[in-house]
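Below, in structure tokens: the form predicted alone, a single chain.
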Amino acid sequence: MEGSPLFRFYFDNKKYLPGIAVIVGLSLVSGVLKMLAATYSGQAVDYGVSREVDMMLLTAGMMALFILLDCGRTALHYHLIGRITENMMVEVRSKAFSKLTHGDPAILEEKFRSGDMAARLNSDINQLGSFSAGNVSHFSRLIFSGLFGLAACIFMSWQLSLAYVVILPLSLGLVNAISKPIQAQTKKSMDNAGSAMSMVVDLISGALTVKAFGCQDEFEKRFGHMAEHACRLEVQSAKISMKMTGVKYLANALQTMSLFLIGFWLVSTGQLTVGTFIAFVTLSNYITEAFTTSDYMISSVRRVSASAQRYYEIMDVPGEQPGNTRKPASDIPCEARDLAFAYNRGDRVLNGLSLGIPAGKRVAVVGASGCGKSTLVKLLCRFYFPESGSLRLFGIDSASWDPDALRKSLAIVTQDSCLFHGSFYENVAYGRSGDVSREECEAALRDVSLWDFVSAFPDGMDHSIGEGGRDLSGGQKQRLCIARAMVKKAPLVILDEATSALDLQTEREVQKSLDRLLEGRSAIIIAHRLSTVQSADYIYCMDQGKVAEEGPPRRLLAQKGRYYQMCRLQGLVED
């Protein structure tokens, strides 16, 4: 839906519109009740001045009734606001989170950073939640009270109403024109704050590295620049708000001065009763209240529109390219022919790559950094698609696979141990969407030689590993990731530099766990450290995005080509 992102937000959540309409309707009722209460208060004064006590008490009672009704309306009003806002925001936040988990991974990786994404999911959606029912209710109440007050004022005295009828439209138009830049400036400020949040995430996750390299001052400087830029944008918005406030107060002063000058003249000439003038003043307060908050209303709409714009930058990320195939057509995990691929239309990372992974075999892909090994993994996982060439996974073209169905056939262990805050059991169970028995979890932990460590805790597998597994050593983290891959029982295992971050002793221990993981499975082993690929059945040696050399390890060593030179540099063979 084109147009304002805020209108689009309400359109996309239209099932909540009847509830919001009820809230706005109650705001309208509030305006009617306030108008009636003020009118009867004026009549009570006039009856009191003329000593008609019975009529004065009757009208005063009517005034009290309308005030009590408005109190009851207020209680119902806020109850509905809480219910609607809570339900609406739970759904909105869930939709955004679902987009992150099911959106195109290539676009998400390219356009968003973790800190900025967290800001969009939290502060931006919180602003939308506060506005969507709460502010709408408050603003509509002020507007309806002001409109009904203006209508009653015109009915009581058209002369006094001229102060509002003439000045009010002109000043509102001027305030709206002045406020237009606020939305764009708020959007920039939020983007900048999101970038600063991403830097905070980087600093927290890499705190030790930052301190070790003495980069604290550099991080502070960069963060300071971002904060300063955000501050400048806020100052610019504040200047605009000051202009709006100036216009508002000037118009308010003119209205008040005109009201009392004309009102005193009308009362003194007998054209207006004292009670009517008091009722008029009471009702004019509702008009004044609506007008004096007009700048805040308009700027709030501009700001929340910027939040909605940032929200839809997430929601407009397309989902993964769908596929219809859910079952393999072959037991051959991978057949790639003449693959070409480039990120963002830049230089090609893969350029004519051809390789195959036979069923039940361990295939290693080695090469210097930047040769395209990790890109190949992304293509195998169907995160990206080749620009040209053929990539068949289990006998099916990668683009034809349903992404979730394909990934059920894959288990991956990466260089960075990706663990989550939770227990040992929960982290292992993620390997098969939570469908893992405690017995299976224990068996996997035994296979990776972690059971003795885990069972030593009083709560065993239910013991929390801390955020990102911070309570574990590097080897323990990696073995826990291997256990997670084990319970998945996938026919193809992808090892992406799985031991490159470990010391030699820990690597030997983890390698034993990997050997258990790979038993009876096909595997592609991406490695820079060649000690981990000596047991591979076949090796592809990559260079500049294509295969430079291939064959069984012994044959490649005998050829004394590129693979032999790499092994010699790592001390695995002697001259």
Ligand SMILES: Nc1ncnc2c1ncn2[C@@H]1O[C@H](COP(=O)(O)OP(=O)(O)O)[C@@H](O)[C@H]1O
Contents of the next structure:
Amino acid sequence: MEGSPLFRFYFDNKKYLPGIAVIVGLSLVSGVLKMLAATYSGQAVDYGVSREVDMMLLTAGMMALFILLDCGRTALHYHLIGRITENMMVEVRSKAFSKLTHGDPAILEEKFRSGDMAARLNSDINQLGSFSAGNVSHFSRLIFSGLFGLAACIFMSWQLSLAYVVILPLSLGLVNAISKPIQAQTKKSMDNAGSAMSMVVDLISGALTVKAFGCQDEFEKRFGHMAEHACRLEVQSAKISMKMTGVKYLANALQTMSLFLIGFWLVSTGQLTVGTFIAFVTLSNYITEAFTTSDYMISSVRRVSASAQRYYEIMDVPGEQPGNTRKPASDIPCEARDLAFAYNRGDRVLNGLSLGIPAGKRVAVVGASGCGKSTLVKLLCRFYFPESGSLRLFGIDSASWDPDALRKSLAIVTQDSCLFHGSFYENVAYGRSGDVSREECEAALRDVSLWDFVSAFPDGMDHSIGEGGRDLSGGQKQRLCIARAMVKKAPLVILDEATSALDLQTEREVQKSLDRLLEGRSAIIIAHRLSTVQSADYIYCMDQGKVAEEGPPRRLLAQKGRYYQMCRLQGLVED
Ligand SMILES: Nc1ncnc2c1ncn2[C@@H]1O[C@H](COP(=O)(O)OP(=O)(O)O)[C@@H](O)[C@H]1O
Ligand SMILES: [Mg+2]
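Can I have the other form now, the form predicted together with the ligand, not the form predicted alone?
Everything in the complex follows now, all chains and molecules, and the chain you saw is the first one.
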């Protein structure tokens, strides 16, 4: 059912319902005030015509009073709309954020792989917030003004109301009948014009290639032809939209004229006073407005329902699979035997992988891109579970670990340095939430050779690094991530292509910081560039989801097998 996610949204956020009810109530008040103001304006005119000055002033005063009250109502409305929208958006956004941080990582990864879900979620929440107060207020005001207008019109003159009720659908029908084929044509010609324009843009952006191929003349001819075609279509669609405006104007004029003709006749035969007629015309405008906006109201409800549905796609992500064990049973970080793993319905990515990370040792995993190295990291972080085989982390089966407790023992540095808007200190302290002293932060920044850079800012480590660290170079960003991993003091360090995005010179600098990070810790180092894994105690060469070769680096080099070949390709050994 289309409306159901929206109902569910309001049910989940029911504490805002009283506020929204007040907004709707104020719209009702507005409808009444508008009706009264219009009625009194008509009476004032009638008293004016019959020269009863006192009564004219009284009724005009009443009209002014109702208009002023409606102004006050507007101010109150805006105040409420602002408050509800802001509070609701903050709350809904933080609920969604908490879902994102606590949801099952595997499902979140799958959802976030396709499209820009985060940006969409943001705009969906904005939609929900602004609809709940702003649109509800606008629409309910239109509906109430229309309804009260209609009631008052019928009360004033049933004959004129009858005429109006016949004329309104006729004129709307007329606009619809004439504009439908025009609308279809407009859409077609706008689509055409759009695609012609984008071809023109393509041609312009390809201009250099065209030049390189030496076919400018041909290009010029095509460009001219295209541009002419696009221009013709643009003119055509402009003409069509002019016609549309004309049709609407005509229908409106016909409606007003017919109403006026009937009104004049009723006034001239004494069945209606001039004042009542004026009030009638004012009120009938409210009815027309409600009618003509109904399309927009319906489409807004549809749009916001779709937003609610997408919002619940996130909110319905189940939480992480829980586990009870919070303490390690051994200091061996990882023992994996015969691991098999496939992502949802896909091919096997890990296929009988066995490896171990002994305590205090550095283990490297190398292998072609796509062989499953990062997938192994995701299993180590307990984002996913093996389909078969056994994965023991610190002596405990990965599924038995409490996810947060396990991750306290891991420090990870990946290829894309993940930094947040905030100060140097905050970015380092994320490593161990809350209890990183400033001395520790300074020590870590010194260890990664960033301290000179940081302390040069007047506000030192409180200096903001800009969104995603945009004020830092690639090497600085990566060193900041390493400092964060350092303060975490986790027994197992995971480096997944930590230096792959850096140039050789920067990599050498960052490598020094990494060596400090690894001092006295167990580590799994995943790297494509083999220069960075030569300090490892043991190397696993992976191929198609399993270990194809393993051993200490010297032995592997002497064996002249797979690892040797890889080193040779990278120019690290001579034949
Ligand atoms: N979330 C995912 N869903 C489905 N397939 C994935 C996902 N992540 C990686 N893969 C696929 O798994 C294979 C191994 O990927 P990955 O472990 O990232 O390789 P590596 O790190 O060795 O380059 C690739 O074929 C990749 O396309
Ligand atoms: Mg990878």
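The shown structure was predicted, so the numbers you read here are calculated from the model rather than taken from an experiment. Numbering follows the first chain given and starts at 1. So that the term is clear: the rigid core is the largest set of C-alpha atoms that superpose within 1.5 Å between two forms.
When the rigid core is held fixed, the Cα atom of residue 50 travels 2 angstroms or more between the two forms.
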